[in-house]
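The chain below stands alone, shown as structure tokens; this is the form predicted on its own.
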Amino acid sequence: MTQVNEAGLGADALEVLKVVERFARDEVRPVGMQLDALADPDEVIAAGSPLWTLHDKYRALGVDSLSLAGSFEPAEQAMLSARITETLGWADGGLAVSLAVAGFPKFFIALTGDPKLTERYLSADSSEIGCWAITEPDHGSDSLAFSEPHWTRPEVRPNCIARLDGDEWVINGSKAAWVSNAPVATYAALFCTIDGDEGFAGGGVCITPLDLPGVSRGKNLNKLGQRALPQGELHFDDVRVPAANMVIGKPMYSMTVEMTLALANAFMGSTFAGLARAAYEAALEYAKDRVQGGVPIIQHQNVRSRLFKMFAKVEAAASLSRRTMLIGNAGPPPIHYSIASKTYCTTTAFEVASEALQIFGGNGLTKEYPIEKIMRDARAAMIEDGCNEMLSLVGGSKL
């Protein structure tokens, strides 16, 4: 990756970043290209798929937010997290999401202090893969839009409902095909509705093992972009979960959704700032090699001008995403900063990838070059973790 400086990172943090950069270049990007090329999405998650090995190798690196906690001062750790996320996004946007979401439920387990949950999911030798199960068959971005009037309307009927029965929660319903990692996850941070009589506001977060009786899954989704990221449905038929696993209840649910969305959108901003850089770098390299009119095309004024505009957008995206992470160094960033980062960086990634493909010309449309994949991956990001239009409404409510 082309970088000007490493402002804000000391020697130890730089060493961690170098390890991640090697992993991104030598492991993540090749696996992402290999998985993207598979015609059948079920091959992505089949036994022997390099996806499983990649998760094992990433876990062994120990560079997720919880593993790094306390290793650096808050501002330095925030910058390091931003740079790690950018680097993984530079390698493959979909796999960056998969690797991050795998550890997402750990944040809720760490808050509980429950010894059984801690032993199973937070031990050093745990190989559990998590997912964030919030999107539903009849509800997408509206299940995140806590600022909008529908949020508290009881007539808005969610698709996944938990009811308390003695010392267990009984869960029924479904989560939609867009749950990242659902086809491979062993447990979920399940954002569900409690009793179903208060709209989305009456929800909770339940740590739900996905090997329980009554849990079933749909097929791995066949998608335009981010094909290396497994996504699929989750179905719950009288699934019984211990009462202690409902780590967030109704009183804290709306606040939890806001905090979770702030963290997720800040992560998405950094990830796709990295993907935007990958698109720009691919175009720059191609422009130096491709000869038209007797000279490399970078010597043509229109190409050079286009590349400079792409460069400026990439640097602006990186600056916004890193600033957002720094603002939130002691916790989740303010939601409007996170949403600004997510919407701007994902849009930038798509715009820069589209410009890059234009520089490649006809070659950019072929599978021989990486830019068509990058553009497909970037396009998906403008919808995931809340579509950019709905997110802008939520962010605007906080101005």
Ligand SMILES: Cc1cc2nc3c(=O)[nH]c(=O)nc-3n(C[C@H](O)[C@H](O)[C@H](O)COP(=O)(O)OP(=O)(O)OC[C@H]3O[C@@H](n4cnc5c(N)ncnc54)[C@H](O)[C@@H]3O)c2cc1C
The other form holds:
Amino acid sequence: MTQVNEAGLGADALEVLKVVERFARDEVRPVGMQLDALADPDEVIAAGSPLWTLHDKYRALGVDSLSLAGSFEPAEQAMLSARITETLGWADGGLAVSLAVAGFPKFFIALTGDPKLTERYLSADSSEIGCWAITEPDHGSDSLAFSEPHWTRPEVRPNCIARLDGDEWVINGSKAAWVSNAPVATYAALFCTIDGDEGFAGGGVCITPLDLPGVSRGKNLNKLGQRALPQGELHFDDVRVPAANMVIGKPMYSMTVEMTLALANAFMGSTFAGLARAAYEAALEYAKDRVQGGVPIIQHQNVRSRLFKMFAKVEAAASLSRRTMLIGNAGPPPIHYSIASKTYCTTTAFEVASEALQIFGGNGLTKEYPIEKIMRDARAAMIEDGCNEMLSLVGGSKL
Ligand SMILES: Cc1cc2nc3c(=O)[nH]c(=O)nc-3n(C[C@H](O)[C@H](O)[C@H](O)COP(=O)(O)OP(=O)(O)OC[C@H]3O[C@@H](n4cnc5c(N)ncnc54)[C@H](O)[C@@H]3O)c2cc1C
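Now show the form predicted in complex with this ligand, given that the preceding structure was the form predicted on its own.
Following is the full complex, with the preceding chain placed first.
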């Protein structure tokens, strides 16, 4: 991935980025292509699948936000996180999400400082894989749109309820098949509803081990794009969790959904700014190689001008996503910035991938070339972490 170096990263950070670039090019991209080609999504998570070793290798790199914290000034860390995330997205959108989500619940554990949770999940040799379980079978947009009127309505009944019984929470219900990493996760940041009549506003975040009695999983989802990212339902049948695991309670829940969405959407912006670049680069390379009318097609004015428009969009996406991360200063940015980044960068990734496919002509439609996969992966992102239309309503509520 050839990029102009810009201010913001010192020598140490650039060294970290180089390591990530090698990992992205040599490990993530080939594994993503291999997993995407599997007809049965169960094979993606089967014993011996390269998905498992990829997670191990990524953990060993120690380049997630929590591991990097304290090594750099916040602004430099924010820029480094943006560049690392773009680089992983450039390699494979779905795997970039899988690797990032695996460590996501750690943020909540780090906030609580609970000794038992810290020992199990934050120790250096922990090989736990996490997931963020918020979407429910009957509630997709509902579960994220905290700015909308349904949020506090008691008659909107959530699907996953926690009830306090002595010093344990008892959890019943389901989370939707869309939970990223659910088929492989060992624990979840479970965004559930605490028994009561406050609707979604009366929720909590419960660190829920997924090896407890009463936890079961649904089928591994078979989908159009991001096929390397495992997704599937989680079911809870009288699952008992220690009271201390409810790390966020009702009073802080709405604010926590906002902060979490702000962080997740900022990372989505960077991931898909990276994937947009991958699509553009593939088209550029092809256009220099493919000869029509006796010359490489890039020499036809119309093709050159189309490539230039793609280049401008890719650079705009990179600028917005990096600026958003910088505004967050290594924390969650204000949510309307994160949503602007997520919606713009995912739309850009899809538009650029679609235009890139057109530049490939018929070849673009075949699995011999990388672009149809990139387009499918980008398409999923316009729904992932909130449909772009609904996110725009939430972002708009902050203007
Ligand atoms: C690749 C991928 C990864 C994902 N990862 C996770 C994950 O890790 N964890 C997790 O919990 N979930 C995850 N999701 C779920 C994702 O967040 C939801 O799919 C998303 O919130 C939309 O919900 P839905 O699919 O039920 O669509 P619905 O909410 O049913 O929406 C259907 C349509 O109605 C529109 N709509 C809905 N409500 C409104 C409204 N109030 N105003 C205007 N329009 C509206 C939407 O824009 C959309 O076009 C993932 C999804 C995908 C595709």
